[in-house]
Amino acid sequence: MSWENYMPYIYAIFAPFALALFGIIYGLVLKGFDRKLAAHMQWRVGPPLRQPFYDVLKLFEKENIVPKNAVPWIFNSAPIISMGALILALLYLPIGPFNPVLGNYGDLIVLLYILALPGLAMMLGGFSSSSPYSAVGAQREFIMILSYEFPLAIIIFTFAWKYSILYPNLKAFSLLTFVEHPLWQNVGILGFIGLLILLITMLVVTTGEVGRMPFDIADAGTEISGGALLEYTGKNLGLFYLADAVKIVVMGTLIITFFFPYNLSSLLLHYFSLPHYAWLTIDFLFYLLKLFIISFVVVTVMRVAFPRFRVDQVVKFYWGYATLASLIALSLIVLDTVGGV
């Protein structure tokens, strides 16, 4: 056999580490990156960029501990599921000018289910431990959960229902049909605003989703130590941090494939003649400014902007204004639809 025929196996086996290597050292950058320009904007000096990898190496240096009264084996998984469970996320979704690995085998629907596996796995570990700051902590990522999911499935919802208006003979939840139809130069008017609003939506919800200031009330430091993560140490607490840096990478990807799915070669082609591979370059390149932008958006702008909400005030803003925005654009692309705008 050639080494055509072998391609395929080697893609399998390679693209998964690829991957996942390229969400943990560009979720740490941006990290890096958040740390020190909320540092400036708040006229502090900051940490070097590089101060989250030595964080992680700290944190796998170090021992692991489990309390006492704690359930080992959940405590113990918990760090993984959830960074196994984003790792599995990046394989669904399209890195620049690259198809998702797992494109032919899952949609959105899926991948909605493996986004809720990272909260619930800091739940159960909370949960396990034996401190009461840490149950307090686990409750609030359930409430959290429960508050942002509810947008977030709107937004998936009025994307789908739209494609199958717009391309039935398509798959309306998959994301490599949001790549290849941007659905901005699909709606009028109407469709604009609320394709507006929902972009608005989804990067408040992202902010929630990495649980970043105004939202981080599941590890409020100063008010219940650290929260769900408080009796994690070692290895099982650098996984979570790497599962937090992945986060980010997972989150602005998909905002770019549902709001900013557009390539420079697709822009340029026609004035610029360069080699494929120059072009998947700068693709590439273009997507990391992207992600990098998105980034500083819903952490960094964010996190200086407000303080911390407290948890009513998390669950009012969710499920009364998030998902009333989210509703009121649904309605406005109901009715570009409806108008034929």
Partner chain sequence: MIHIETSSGYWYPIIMLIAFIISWLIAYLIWRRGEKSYKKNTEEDDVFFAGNPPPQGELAHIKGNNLGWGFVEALDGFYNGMKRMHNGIINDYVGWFIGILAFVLIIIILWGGAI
Given for the second form:
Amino acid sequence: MSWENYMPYIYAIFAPFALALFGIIYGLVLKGFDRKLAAHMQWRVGPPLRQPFYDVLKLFEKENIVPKNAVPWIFNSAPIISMGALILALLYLPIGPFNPVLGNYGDLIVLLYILALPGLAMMLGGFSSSSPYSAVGAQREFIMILSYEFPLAIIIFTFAWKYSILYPNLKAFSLLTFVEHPLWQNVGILGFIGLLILLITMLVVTTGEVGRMPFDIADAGTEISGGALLEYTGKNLGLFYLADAVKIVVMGTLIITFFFPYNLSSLLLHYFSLPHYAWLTIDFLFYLLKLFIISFVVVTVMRVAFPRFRVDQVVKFYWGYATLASLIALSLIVLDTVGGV
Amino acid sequence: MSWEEIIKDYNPTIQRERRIWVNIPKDKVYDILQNLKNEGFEHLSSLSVTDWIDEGKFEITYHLWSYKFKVLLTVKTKIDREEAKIKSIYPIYDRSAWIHEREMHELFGIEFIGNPDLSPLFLEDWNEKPPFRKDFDWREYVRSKYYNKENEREKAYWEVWLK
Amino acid sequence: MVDMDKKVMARKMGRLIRSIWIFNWFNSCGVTELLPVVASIYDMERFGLIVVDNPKHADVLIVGGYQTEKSIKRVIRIYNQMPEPKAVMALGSCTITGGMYWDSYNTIKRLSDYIPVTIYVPGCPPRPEAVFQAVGMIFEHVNQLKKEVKGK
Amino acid sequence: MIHIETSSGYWYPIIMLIAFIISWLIAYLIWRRGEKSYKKNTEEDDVFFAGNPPPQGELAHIKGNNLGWGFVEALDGFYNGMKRMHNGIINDYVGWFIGILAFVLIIIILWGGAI
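Can you return the structure of this protein in the form predicted together with the partner chain rather than the form predicted alone?
Now the complete complex, all chains and molecules, led by this one.
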């Protein structure tokens, strides 16, 4: 076994620490911006930007209550699974200019399964806490997963199908092909419109996946007073809070790999030359900016603009309109490739 | 048999335009209310009790409103204060009668026979005399329950009430 | 407040005051004046205060206005269900002396006979500025506690 | 290193397992730093039920059939249609069966070779 074969194991062992740090810190920063901008949109002053950090510090100081007839080991491990799955997802995602750490050891389908884990963990937590409110919350989380996975699957299938046509020798589902060959250039007019529709559907699916206002039926504050995360206090809730912050980063990165994998350096390269690491930092900052804009659109604007939907409206929306939109986009792209090219 | 004939021989008094009072003896109330409901007085807007302590009587008033005739008919009946029992009008007016009677039972201690559920509404585990009765001295009750004599600050309350 | 030792208490409260999550128990006059506190003019979120919807997530329980015999039982249970470093803010003069209902047979006269109250906010109903002054007092109390601990 | 390789994707389970254990470990480390104690078996770890004593036994369980409430509610157009179709009359079912069979046969005959 030469040195080369051990590379993936070393990545798998050391990369999670760095990525977890990045995910948590930038996730909380995004949450801070989100609350500040939402407040300004509502003509309020809003909390300081470092408020999520204070929230987490406080939550880790509070008592960690486990309800009397809850199932303790599921109850306590749910937040850990949720957080672990999200850190794992970061490993398979391209962070800014860098290729995904485990890029050639797992493709998009693996990522899709990992992304289902946080929702599952929240559901587990809700059901295991033996409270009627959180059982209803967990049941709603189950419906959320069912409803937003459908359009998400169609979007991923569209991309994979397109890549399998354009680059038959490459692996269609591998994230590396997604990053190296963005679809915007080699697609005709019809395909361009199809991609736009896909982008909008993906944004809407991300709001559902992150569980923000129009689709936060799972932990609906006013209706079921806290929903699935009702019985969680102290560090369990703190970990769920962190997981929620990292989830925004993960979902934002997913959108970036699909639709905006461009780097600033490729554009400015021939204007002035900079050492390699300078380009990397510029690209990384550009990636952070892209992530901020996506989080602003997906989380803050939706949160301020829309009231919460009813449970059946959410299902109708995802299985009806979002799926229809992604199917239309799929057919447009198919027409474009089959007819146009 | 229109509603005027039903209450004719109990000499109803016209209070003012579209407001009629009528006093009916206790044992006839149930049948009269049944007939009135069939006639068109289907809205029992409220049921209230007045405590005539010197006469030793509770006076129960049923306020009936009819959408057809646009008339508010107030049926009054007097029951004895000690063993305060009357037949419940739950079978006639159903839910609205149930909630009113439950409240009257809690505050006056009137026994409505036939009401499915007379559990306490506002005063959970209240073992005193029903509070709205005139002979219940609420000042004494509040003073003994909430304000004790030793507490320096609360002495003022005791002086206020002594006068 | 459970009698943890001073240093732990100072650390815990120090972190708590920067992000206070409030569970409000408004079943009387308290709520009318507290809506502007949440709204954009006074905006309590500036200080990191948010209203949460169940006692398990909350740090401060705001009991607004008079409590009847029936509702005080619920308040006691909700107070017990809050995780530990917690505080109670009693709003309105009804919780201090029974206020307008000082001689009513049904309301309780002083909240601290039933649950330990951290701070009373007089007023009927108290103005939003009074609420902010109360929160400010909690801040000072905790800072003074921290200074004391650091001073040793 | 065992792995799954298809024409369009690949997956190395062992590496993912290691990575997941490490990430789970990180999450556990973060989790452990928090406050552990709480007052056991007092009223504190009762379930929050809006101030009332929590429901016991049978009342507290949310039954399985209302797990998909929102779903059935949203797709009730589809479900009602389905319920109408499953009316239990055997010749309706046989009718559908033969219809679909004929349809499939026609497809095979016409484009048998092409597919």
